[in-house]
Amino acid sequence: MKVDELSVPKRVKEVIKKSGIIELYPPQEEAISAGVLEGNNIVLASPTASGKTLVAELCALKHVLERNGKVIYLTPLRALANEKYRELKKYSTILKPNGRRVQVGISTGDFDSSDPWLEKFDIIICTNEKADSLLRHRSKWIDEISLVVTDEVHLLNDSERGPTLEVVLARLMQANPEIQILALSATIRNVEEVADWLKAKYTATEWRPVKLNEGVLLDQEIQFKDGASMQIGKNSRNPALNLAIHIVKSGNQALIFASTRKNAVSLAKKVAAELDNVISKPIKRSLTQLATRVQAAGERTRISELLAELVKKGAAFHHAGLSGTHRRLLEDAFREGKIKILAATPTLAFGVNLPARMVIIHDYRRYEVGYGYYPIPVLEYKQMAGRAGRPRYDKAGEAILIAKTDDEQDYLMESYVLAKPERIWSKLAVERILRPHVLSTIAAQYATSEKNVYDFFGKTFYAYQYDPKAIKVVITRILKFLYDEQMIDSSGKELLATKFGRRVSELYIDPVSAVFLRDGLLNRAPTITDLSFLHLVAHTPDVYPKLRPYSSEVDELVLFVEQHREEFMFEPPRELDDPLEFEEFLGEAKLAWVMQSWIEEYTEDRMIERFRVQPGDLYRLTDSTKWLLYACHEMAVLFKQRDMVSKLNVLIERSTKGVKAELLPLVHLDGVGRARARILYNSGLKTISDLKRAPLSRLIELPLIGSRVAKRIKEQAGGFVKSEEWKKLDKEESPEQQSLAKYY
C-alpha cells in the first residue's frame, strides 16, 4: 500500500513522504486492514524497526484533524518519551481544522502537579507514571482523550513497571469505555490474550525490514541459527571485544549489552583500548568535536571525564546515571556513525531507536541481591537482539551471544537463539505494589464503596488472567492497613480518603513511606539536624538505589550510628535482636551519611573513594531524595510540624544542589553549579549584590569562570557591562581560559 492510498488528511501524507516513506511496510498494511484508522482497539506486534511508530502516528493524527480528539502516548521510559516527543514534532507544522496548529506537548517529571498546561496540546507523550499521576490528580483534560497508545506493552510482565502499565490502562477504559487502544510491541507470545483484555484486534507478525541473523560465539567461530558459521580475528582474550573490533574493522557498529553500569563501563574501557588503531584520523577529529561537547555539559565530573576519554577513542558507555544530554549527544554521535562502539545497561534495548549492525550479548545473567545470578528471560534477550540491522543501511543483522564452552554454547542455542519468549504473565496482586494503586482509586473517587474497588481490580489483566477472589485477598489486607494507619474513612456512606490519605496518593508514594514520614516526624527526634531527615527518608521503601554496608564499613557505619543516635527519628535495633534488620539500618544510615556529604560539598570524586558509591547511583540517589524531602515536606505541613517546615524547604534546595546553605543565592544563577559557587564565594563574592558590584574584569580572574560566564552572571546579579569594556575583556581572554569556561 502507498502512503498516498492512506485515508487520511492530505497534509499528513505530506509530512510522512517529506521524511521519505513512499510505501509501507507490511505489519503497518496490517494494522490499517484491521481498522485501526477507523477506530478498533488494536494490538500491533512486530519486531523493532517494522513501522509500529508510523501507525500511531497515523492514527493519532487522524483523531486530532478529523475527530477533534485529543491523543495520549504512553512509554516506558523518559528517553523513549523525549524520543517520540522529537518523532511527533514534525507534524507541529499542520493546521487544524480550527486554524491551530497541531500541538505536540511531554510530561514527564513532577508527579505531584495535575498539569493543566497539557490541555492546549493535541498530542501528549508521557511516562507510565506520570500518566498514573495525572490521573491521581484527576487533571480535566484526561476526560478528552480519544486515544491511547501505549508503547512496549509487552512490560505488563515487568514486576516493577507493568503494573502501573496495567493500571493506567484499566482506569483509562473505566474513565471513557469508548476510548480508542492502540497498543505496540515487539515481542508478546500471548498477544490473543492481551488483545482479548483490551477488547481489541490483534496483527501479529515477524517480518522485519532487516534480516536476522542470531547466533552464539565460542572462541574464534560463531554458530548461527541457519547452520551457517563464520570465523573472527582474535585480538584480545575477551571474544566479545574480539567481535566487535571485527564488526568495526567491516565499516559497521556493534552495541554490546551488560547486565550492570559497572560492567558497561568496564567493556567501553577494553574496547576503547582496542579501537586507537582501527579508526581513521578524520573520524578522531571529529571524536575529539564531541568530547568536548560531552565535557561541556554540565559540570566536570568523574563520569564526564571517563566518557570524553573513551568518545576520543570511539567507544562509550550508555545506562541511567547518565545525565538525559549525555545520554542524547551519545545517541545522536551513534547514529550518525562517530562512536563505533557502545557498551550499554538493557534499558536500551526498552524502544530507543538506535539499532546497530551487529549487537553482542555479554552477559546472559543478571545478579540480584538475595537471589545470586539468574539468567535473563528470553523476551529480554529478543528486545535486545531486535536492536541488530539498520533498516535502509543494512540487509541483515546479527546478534550474538556469548559462550565459553560446548555445553554452554548448546545451552543458549537452544534456550535463547531458537526459543519463543515467554507469556507475559501480570504482576498486580503484590501488596508492595497493589497497595498504592488500592489508595489512589479510593484518593480520586474512582472508587467510593468497597465494591467499587473490587469491580474495578476485577477488570484488569491480572483478574483477566487468574481467579478475581485472588487479588480480592490482597485488596482486603490492603484497605484494612489503609483504614488502620487513617488514610481511608468509612464511617459514612461512602468509603473516602482521608485528608492525609488523598495527599499520599498525590505524593505518588507508597502509604508505608507516608506511614514512615508521619510517625518520625510526630516522634521526632530528640535533636533535629539535616541528618534526622536525610535518615528519615532513607528509612522509607521508597528511596533508590538501596545502599548495603560493605563488611569492611560495618565498624564504622555503627560508630556513626552512635555518634548520631539523638538525630534519628526512629530508634536503632540492636544486632542481637535481630540481624538482618540491624544491617538494613547500617545500609539506611550510609545512605543518610552519604547524602550528608552531598549537601557539604564533598567531590564526586571522594565520595566515590570514600563510599564506594558509582557516580550513577549517586545521581539516581539525589533524585530520589529530593523527591522524598518534598514529601516530608508536605506532611510537615499536612500535620502542623512548623518549625520542621522551613529546615526541610532549605535542605530540599541543598539536596537538589549540593551545596552548604551559604552557596544558595548562588547557585540559583544559571550557568553557575556548586564548583563556580564555591570559587565566588570564596573570593569574596557571596552575595548577588557582591556580584552587581563587582568589575568584570574581576570574575574573569577567577578559575573556571572565563568572559561568557562572566558577562552572564553580571547580567543576572543586575550589573552593567559596557560595551567596550565586554570586547576588551573577550579579546584578551586566552583560548584555554574560553575552553575551561564551557565546562564547569
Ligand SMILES: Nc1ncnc2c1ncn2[C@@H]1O[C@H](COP(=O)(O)OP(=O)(O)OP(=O)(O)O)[C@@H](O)[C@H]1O
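Residue numbers count along the first chain shown, from 1. This structure is a prediction, so every number in the text was calculated from the model and none was measured. What changes on going to the form predicted together with this ligand:
Of the listed residues Arg712, Trp207, Leu531, Leu557, only Trp207 lies at a hinge between rigid parts moving between these two forms; the rest are more than 12 positions from any hinge.
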Given for the second form:
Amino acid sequence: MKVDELSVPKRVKEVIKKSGIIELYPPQEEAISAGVLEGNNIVLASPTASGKTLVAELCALKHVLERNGKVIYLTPLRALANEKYRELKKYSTILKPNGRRVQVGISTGDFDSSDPWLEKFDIIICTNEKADSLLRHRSKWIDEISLVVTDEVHLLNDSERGPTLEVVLARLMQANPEIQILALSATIRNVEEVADWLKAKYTATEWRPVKLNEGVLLDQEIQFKDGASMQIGKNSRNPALNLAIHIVKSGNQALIFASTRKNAVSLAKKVAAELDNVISKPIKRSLTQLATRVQAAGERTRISELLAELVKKGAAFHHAGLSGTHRRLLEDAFREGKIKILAATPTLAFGVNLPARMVIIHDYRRYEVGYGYYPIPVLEYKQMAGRAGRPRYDKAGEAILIAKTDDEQDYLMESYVLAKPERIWSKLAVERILRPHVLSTIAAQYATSEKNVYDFFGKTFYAYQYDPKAIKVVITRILKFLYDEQMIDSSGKELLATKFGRRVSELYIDPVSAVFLRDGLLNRAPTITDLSFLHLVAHTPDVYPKLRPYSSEVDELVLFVEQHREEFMFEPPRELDDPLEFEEFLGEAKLAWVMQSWIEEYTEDRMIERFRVQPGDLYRLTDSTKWLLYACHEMAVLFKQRDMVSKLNVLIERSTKGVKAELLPLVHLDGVGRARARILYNSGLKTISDLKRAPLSRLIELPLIGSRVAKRIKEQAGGFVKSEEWKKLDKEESPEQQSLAKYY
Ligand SMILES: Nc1ncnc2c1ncn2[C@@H]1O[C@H](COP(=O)(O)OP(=O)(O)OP(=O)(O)O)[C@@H](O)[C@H]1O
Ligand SMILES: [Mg+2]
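What I would like now is the form predicted together with this ligand, since the data block earlier showed the form predicted on its own; can you produce it?
Now the complete complex, all chains and molecules, led by this one.
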C-alpha cells in the first residue's frame, strides 16, 4: 500500500513523503486494514524498527484534523518522550480546519501540577508517570482526549512501572468510554489477552524491515538460527572481543550488552586496547575532538577521563552511572558512526532508538541482590537482539550470544534464539505498589465509595488476568491503612480523601512516605539541622536510588550515626535488636551524608571516590531528594510547622544546585553553575551588585569564564558592556569556557 492511498488528509501525506516514506511496511498495512483509522482499538505487536510510530502518527492526525480530537501519547521514558516529540513536531506545519497549526506539546516534568497550559496542544506527549499525575490533578483537558497511544505497552509486565501504566489506561477508559486506544508493543506471547482487556483487535507480526540473523558464538564459530555458520579471526582469548574486532574490521559497528556497569566498562577497555591499529587516521582525528567534548561536558571526574581515553580509540561504555550529557554525546557519536563499539548495560535496549549492525549479548545472566544469578527473560533478549540491523543502512543485522561450551551453545539456541517470548503478567497486586493508586482513586474522586474502589480495580489488567478476589484482599488492607492514617474519611455520605490525603495523592508520593514525613516533622529531633531533613527524606520508601553501605563503610557509618544521633527525627534502631533494620538505617544515613556532601560542594569526582556514587546516580538522587524535600515542605505547611518551612526552602535550592547557601544568589544567573559560582565568590565577587560593578576584563581573567559567558553574566547583573570594550575582549574560548550548561 502506498502512502498516497491512505485515507488521511493530503497535507499529512505530503509531510510523510517528504520524510522519505513512500510505501507502507506490512505491519503498518495490517493495522490500517484492522481499522485503526476508523477508530478501532488496536494492539499492534511487531518487532523493533517495524514502523509502529507511523501508525500512531497517522491515527493522531486523523483525530486532530478530521474529528476535532485531542491525542495523548504515552511513553515509558523521558528520553523516549523527547524522541517522539522531535518526530511528531514535523506535523506542526499543517493547518487545522480552524486555520490554526497543529500543536504538538510535551510534558514530563513537575508532578505536582495540572499543567493547564497543555490545553492548547492537540498532541501531548508524556511519560506514563506524568499522565498518572495529570489524572490525579484532574486536569480539565483530559476529558477532551479522544485518542490515547500507549507505546511499549509490554511494560505492563514490569514490576515497578507496569502498574502505573495499567492504572492510567484503566482510568482513561473509565473517564471516557468512547476513547480510542492504540497500543504499540514488542512481540509478546499473550497479545490477545492485552487486546481483550483493552477491548481491542490485535495485529501481531514477526516482520522486520531488516533481516535479523540470530546466532550463538562458540570459540571462533557462530552458529546461526537458519543453519548457516561463520568463522571469525582470533585476536585474543575472549571470543566476544574477537567478534567485536571482526565487525569493526569489516567496516561496521557493534553494540555489546553486558549485565553490569563494571562489565560494560571492562569490555570497553579491552576492545579499545585492540582497536588502536584498526581505525583509520581521519576517524581518529574526529574521535580526538569527541574526546575533548566528553571531557568538557560537565565536571571532570575519573569516569569522564576514562571515557575520553576510550573514545579516542573508538570504543565507549554506556550505563546509568554516566551523566545524561555524556550518554547523549555517546549515542549521537555512535549514530554518526564515530564510535565503533559501545558496551552498554541493558537499559539502553529499552531507551532511545540506537540500532547497530551487530548486537553482542555478552551476559545472558543477571545478578540481583537476594536472588543471585538468573537467566534473563526471552522478552528481554529479543529487545536487545532487535537493536541489530539499521534500517536504511543494512540489509541484515546479527544478534549473537556467547557460549563457553557445546552444551551451553545448545541451551542458548533453544532457550533464546529459537524461543518465543514469555507471556506478560500484571504486577499490580502488591501492597506497596497499589497503595498510592488506591489513595489517588479516592482523592481525585474517581471513586466515592468503597464499592466504587473495588469496581475500578476490577477493571484493571490484573483483575482481567487473575481472580479479582485476590486484589480485593490487598485493597481492603490498604483502605484500613488509609483510614488509620487519616488520609480518607467516610463519616459523611461519600468516601472522600481528607486534605492530607488529597495533598499526598497530588504530591505523587507513597502514603507511607507521607506518614514518615508527617511523623518526623511532628517528632522533631532534639537538634534540627539540614541533616535532619536529609535523613528524613532518605528514610522514605520513595527515595531513589537506594544506597547500600559497602562493608568497608560500616564502621565509619556507625560513627557518623553516633555523632549525629541528636539530629535524626527518628531514633536509630539498636543493632542487636534488629540487625537488618540497623543496616537499612545505615543505608539511609549514607544517603543523607551523600546529599549533605553534595550541598557542601564536594566535587563529583570526590563523590565517586568517597562514596562510590557516580554522576548519573547523583543526578537521580538529587532529583528524588529535591522532590521529597518539596513534599516535606508541603507537609510542614499543612501541619503548621512554620519554622521548618523557610529552612526547607533554602535546603531545596541548595540540593538542586549542590552549593552552600552563600552561593545561592550567584547560581540563579543563567550560565552560572556551582563551579563558576564558587570561582566568582572566591575572587571577591559575592553578590549581584559586585558583578554589576566589576569590569568585564576582571571576569574574563577567571578560570572557566570565557568572554561570552562573562558578557552574559554582566548583562544579567544589570551591568553595561560597551561595544568597543567587547570588541577588544571577545576572544577564542575553550569548550569549557563556552559552555552555558548548568553544571558550570
Ligand atoms: N513505511 C516505511 N518506509 C520506510 N521507512 C519507514 C517506514 N515506516 C517507518 N519507517 C522508519 O523506520 C524506522 C523505525 O520505525 P519506528 O521507530 O516506528 O519503529 P518501532 O516499530 O516503533 O520500533 P521500536 O519497537 O524499536 O520502538 C524509523 O526511522 C522510521 O522512519
Ligand atoms: Mg517505537
